[in-house]
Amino acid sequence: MRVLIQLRPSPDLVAAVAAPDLTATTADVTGDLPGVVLDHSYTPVALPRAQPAMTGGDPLSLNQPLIFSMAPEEASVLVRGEISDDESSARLALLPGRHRDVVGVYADPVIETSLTCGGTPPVGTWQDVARLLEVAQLEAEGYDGTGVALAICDTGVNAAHVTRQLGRDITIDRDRSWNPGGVSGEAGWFAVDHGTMCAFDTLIAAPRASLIDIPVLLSRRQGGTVMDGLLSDAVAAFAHLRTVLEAQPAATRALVVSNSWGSFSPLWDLAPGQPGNYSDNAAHPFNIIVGSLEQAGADILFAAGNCGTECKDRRCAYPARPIVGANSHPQVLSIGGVDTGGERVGYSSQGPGRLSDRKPDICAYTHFSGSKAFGDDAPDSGTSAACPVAAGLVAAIRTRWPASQLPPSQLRTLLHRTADDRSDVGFDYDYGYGVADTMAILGALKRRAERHRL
């Protein structure tokens, strides 16, 4: 099984791999470690530690406020590996205590795209979606993306099939782009796949934003697709977003993540309960290194998943709470998805989530006309598209209030208290807090921006 190893190396290798400008090894890194086939391909992660901000806080809960520190003598690095499913005895010998400097063990599961069940035509067009996302009315005030960097975590994005279909030009941001180890491509030139689907999605409510393309479901493994990768890539991923966020001037910081990917299935995890489960794990590396993104200020949007009760993707293997790992985390947007109608569609995966109880947080609109980035007549669907059109609007918003005059936490309030509600209840676990209202949300900032100025 693929796993990955946190370990706390000296002060001075922590530190070589932190630095942006450094390049450390897994064999800088490592020593022998029984047992274990190392992959050298990969390079070594900096995982922040976490801990409560708060004294006797639980310090394996992230429904609190946590501190992240990149200290050298705090912070620990993440390597990946394989060990033999049949040597449970090897991966004992690696938990804490058994080896100087291994910390934990951890699953890499498969993760992969969240499509949906095929066979029914979209409801809408794109053009729908902007009207009842007010676009209008966001650009009239302003609101386009302009200065916002957008990551699309996907299948990578091929610019110039997002430019025809929206009929206007795009940004990539090659610079501040990022590909997997092994994953050969560049920025914008991608195969037309779901990831230029998410890009486009994106683009109908920030138009002018610029697009950081990370491939990073075209990692490979024996046996996989096109659409799989393996959740080491997306904490190199998340860890390279953070250099990016950091180098942005604080005063205007502004990026949206888009996760349109999850796992599916508890067999591509070790079991809850155990110390290295992704799914149910507050501790897992991936779950870490999202909070301390989220802190540094980004916006962090994944879809909610297809495995709702009524059109269960084929993949789906949970036989309860299927919103799991980082879809749940309570530090970022679970996005589910209704259509042009306002309905749920019936593929939404439901809550309660496995890291945060109410989950998904709020819909977006998907199973509308858009890409075409599967034919002319397939429609942009499942969460895999509400995701993105969620971040669009939220990228929307950061034109105007980056995280140092609206953090992250607060904009995940403003978009809870100001959803269109869909139940008698409030909160509910099939809409979240109901449906994004771009109209609301707009009153919100208003009244904010009043409150600033007196």
Contents of the next structure:
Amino acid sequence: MRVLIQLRPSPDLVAAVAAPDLTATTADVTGDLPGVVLDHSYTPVALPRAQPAMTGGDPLSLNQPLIFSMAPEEASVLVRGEISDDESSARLALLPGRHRDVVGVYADPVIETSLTCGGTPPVGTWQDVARLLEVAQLEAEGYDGTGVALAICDTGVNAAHVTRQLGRDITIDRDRSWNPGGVSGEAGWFAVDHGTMCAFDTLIAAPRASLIDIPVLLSRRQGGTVMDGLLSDAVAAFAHLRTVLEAQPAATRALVVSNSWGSFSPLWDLAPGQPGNYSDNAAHPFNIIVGSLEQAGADILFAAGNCGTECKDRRCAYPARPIVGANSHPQVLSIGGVDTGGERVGYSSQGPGRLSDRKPDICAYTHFSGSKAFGDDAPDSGTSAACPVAAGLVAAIRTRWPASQLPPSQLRTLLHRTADDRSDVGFDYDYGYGVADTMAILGALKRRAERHRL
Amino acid sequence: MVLVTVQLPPEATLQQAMQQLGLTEDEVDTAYGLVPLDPEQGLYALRVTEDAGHRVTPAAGGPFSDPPIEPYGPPR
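Counterpart to the form predicted on its own, namely the form predicted in complex with the partner chain:
Entire complex below, previous chain first.
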């Protein structure tokens, strides 16, 4: 978290900062502050003291005539720094008491005029995403998804549309695809919709992966509506995927599961704290089966959601901490979104997560012109697109690194460790550990192969 | 409908689950069936009516919510 720190150093220093003909630096004003990474590129700013203009005025009220004093013994100085998101509340509260010069610590939010939001036109194309993901390098080193099963749990895939937009044949694994009860239609032959976008986006980094089509969001089971499945359908889908995984030889298991969906509202859920609750409850059946499938060797990815504070989806109804349930499960990768400029899109949900604090895990690219599933001018958007982009990268890695050699938990750690950090202090609740970085991943895998003589 | 969980031996059937919990066919989503959650722990899930869900606990786990799930995009 970026912060502004208000200091009251000696009057001489305040005078030096305020003097127009002198340039005082952060190092002149203060030494190290505990837990704060000071930004030495920021020139300290003198801040006048506001005082009531009339005798007897309320010293804490700004709703009265004020005078502002730059007298060195009254003014203060602002410097800029960053504190870890993990302990921001404690730092904000404790720092003024632990350092005699610190008067206050305030948030320094990013101010932007061009943040990518829901109505923004596409930012770049899927070819840009391929370039940013270093797909040519991945393919040159044999990481193309060959032999990797990649499940798209969504609204079903239209293979002809994906083939047309991608300009190459794709593989739908019809034998291992699965429909929830009551859903008719064949794998790869569903209407062009959200699931088709997801399938397209996985294939950017893993063009030779075998897609398993799981139209879990098409269920019309009692209690659901068209285009909304029920969580119980996802429970059944994951049970099917477990049979898929267990049918693979143990030494070469590779199953990646991409989930660009979630629950927008607490209205259909029991309240947190009740035993039957989903959003905050690791004992819910879906959260149990997610853990069980990961334990068996699957890489499970969930979109972080589109409830970012700057331009959230209007369906977002959680008042805070919108990364809920399995989307925040400690054994999944929760994926936030950045545009092809590397900036977080304003709708990408921020942490902390409800089941696991450190969410999102990492970010991947979204909001680019890609599948055209929603029209020629509409971007592949939402963390819905970021999740399959990341799933494709994971599937590419699995081409040469099955779960027996790189268990899902270790792969998650590798992605955390190699991510392009977007802050100066490691993990933060906007970007997680950072943006997935293919070259850093390849370097780490090469070192691992040398260590293990693979 | 709600979800409940039950401990059963490996390869258990829906009939066994219904018998163990004292459920009738009217109370169970038989099309959904009995879904293994964690085979190593012998833990299964089934969908039942809300009334039945409350009646069968604590012999069963739950009742757990079964909320709708929606695609996360495009952002509206």
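Note that the rigid core is defined as the largest set of C-alphas that superpose within 1.5 Å between two forms. The structure displayed is predicted, hence computed values, not measured ones. Residue numbers count along the first chain shown, from 1.
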item: Rigid core superposition, Thr43 Cα moves 2 angstroms or more between the two forms; value: yes
item: Core fit, then Ser61 C-alpha moves 2 Å or more between the two forms; value: yes
item: Displaced residue check between the two forms: Ala19, CA, 2 Å or over, core reference; value: yes
